[in-house]
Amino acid sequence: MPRTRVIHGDCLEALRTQIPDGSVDLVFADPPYNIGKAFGAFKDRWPSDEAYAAWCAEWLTLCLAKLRDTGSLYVMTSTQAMPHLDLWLRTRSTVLSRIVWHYDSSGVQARRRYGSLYEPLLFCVKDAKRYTFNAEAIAVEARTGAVRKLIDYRKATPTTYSATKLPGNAWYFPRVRFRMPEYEEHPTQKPEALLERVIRASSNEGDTVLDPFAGTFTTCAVAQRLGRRSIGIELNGDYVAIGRRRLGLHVP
């Protein structure tokens, strides 16, 4: 298999016959939400939340297949389609946290109530007593110890608060920008940096990280600077083009 694997086609069509199951360890889904942004031709608009709902249903049941026993899945949505998810993973596979991914804005978000500057996304595994989280792959600076230098009491020989600790969920990334050095034209792009904490903490060097939903392929960018292999699916041609430039492929 090749370290990088570009799928242009449908998702369900390309889940259900080019990957076989059993065979990714990390799946990160960021499907389009249903909140009426258009994407090339095609505008996420289902006819209704349960039909959103009944397909996010159908392509969730394939990325499950195609984890290995140890392998992890997370999935972004609106934070209004984001309960419907959650309720229908937790009965298929273990839940292991609700990340709150919040960004700041330049404009004004809205005038009759409060506007939304966060996304919301799940962590989940298929089996809660195996899996791979590098924590110390994605450790950050811990004020307490680091900046404030506090003292801890409580121990024997009171020491220094750690200086390092393991991020809640509650994640801070920058959106990305125009002109920003990672931009490409998509009305979605997530941050480089969110992908890296992701793909660090839940792959090891030489696993396989798998993007249903690809958009500018940023998934499989960071995953080959990471050394990981990588397969995105991608529906419009447009973007496919973009993500064959950022990995460096034979654009046809």
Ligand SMILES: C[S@@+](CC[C@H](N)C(=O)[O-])C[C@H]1O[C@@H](n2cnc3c(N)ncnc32)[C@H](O)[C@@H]1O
Contents of the next structure:
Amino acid sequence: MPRTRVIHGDCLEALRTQIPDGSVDLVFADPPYNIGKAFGAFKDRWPSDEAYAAWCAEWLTLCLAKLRDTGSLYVMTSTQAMPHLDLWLRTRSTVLSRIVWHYDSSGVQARRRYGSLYEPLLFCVKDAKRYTFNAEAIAVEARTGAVRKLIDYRKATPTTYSATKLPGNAWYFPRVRFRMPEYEEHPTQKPEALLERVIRASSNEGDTVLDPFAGTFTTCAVAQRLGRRSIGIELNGDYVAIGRRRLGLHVP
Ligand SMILES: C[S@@+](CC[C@H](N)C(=O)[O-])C[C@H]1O[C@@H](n2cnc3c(N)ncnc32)[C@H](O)[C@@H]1O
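Right, the form predicted alone is done, so what does the form predicted in complex with this ligand look like?
Full assembly next; the chain just shown is listed first.
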């Protein structure tokens, strides 16, 4: 299998016909959120919350089938839709973390309610006893507020507290904005830093990462840089072309 596979098409069809069950180590799914964003001709609006949840259940079922028994699934959606996905997923997998990606906004500000400055992610595993999690690969600085290193005197031999820690479930990463080096022309491109944390934590070099809603192929680009195999599926031909260019692949 090539290290990076780009599939242009509907993820339901591609998942059913082009990807064997039990062949993927990590799925990162960032679907349309049912909030009316314009992805080219595609309309990000379902007739009801239930219709959207039913569509999500279709591709989530397929994504879970594609995962190896040790695999992990990260899912994003809107704050209003996530409760549907959470209830559905918790009966079919183990939801290990409910993560909030938060950011600042310089865009249009809400005036009569609290503006939306976060997006939720679920981190699920198939087998809560056996899954990849590389804590040391995503360690962040442990800020103690102290100028000097703090010493833990409770230990038999007093030692300094660790200077690093595992990030919690509130993640701050700036949104991708125009003029940032990674910016591509897409309304909901995710930051490479967010994907880097997900991929480093929940896969190893040589593993296969699948993104059924690749958009600008951020997942595949980061996977490629980190030595993972990847498969990205995207419906919109313009975004596929962006992805192929970003991945250093031939653009027909
Ligand atoms: C939220 S965006 C993903 C953005 C991506 N994470 C990135 O960083 O660029 C969702 C994407 O799903 C695509 N899409 C919508 N329906 C699809 C389907 N049925 N199969 C595959 N892709 C689809 C849209 O064109 C859009 O690019």
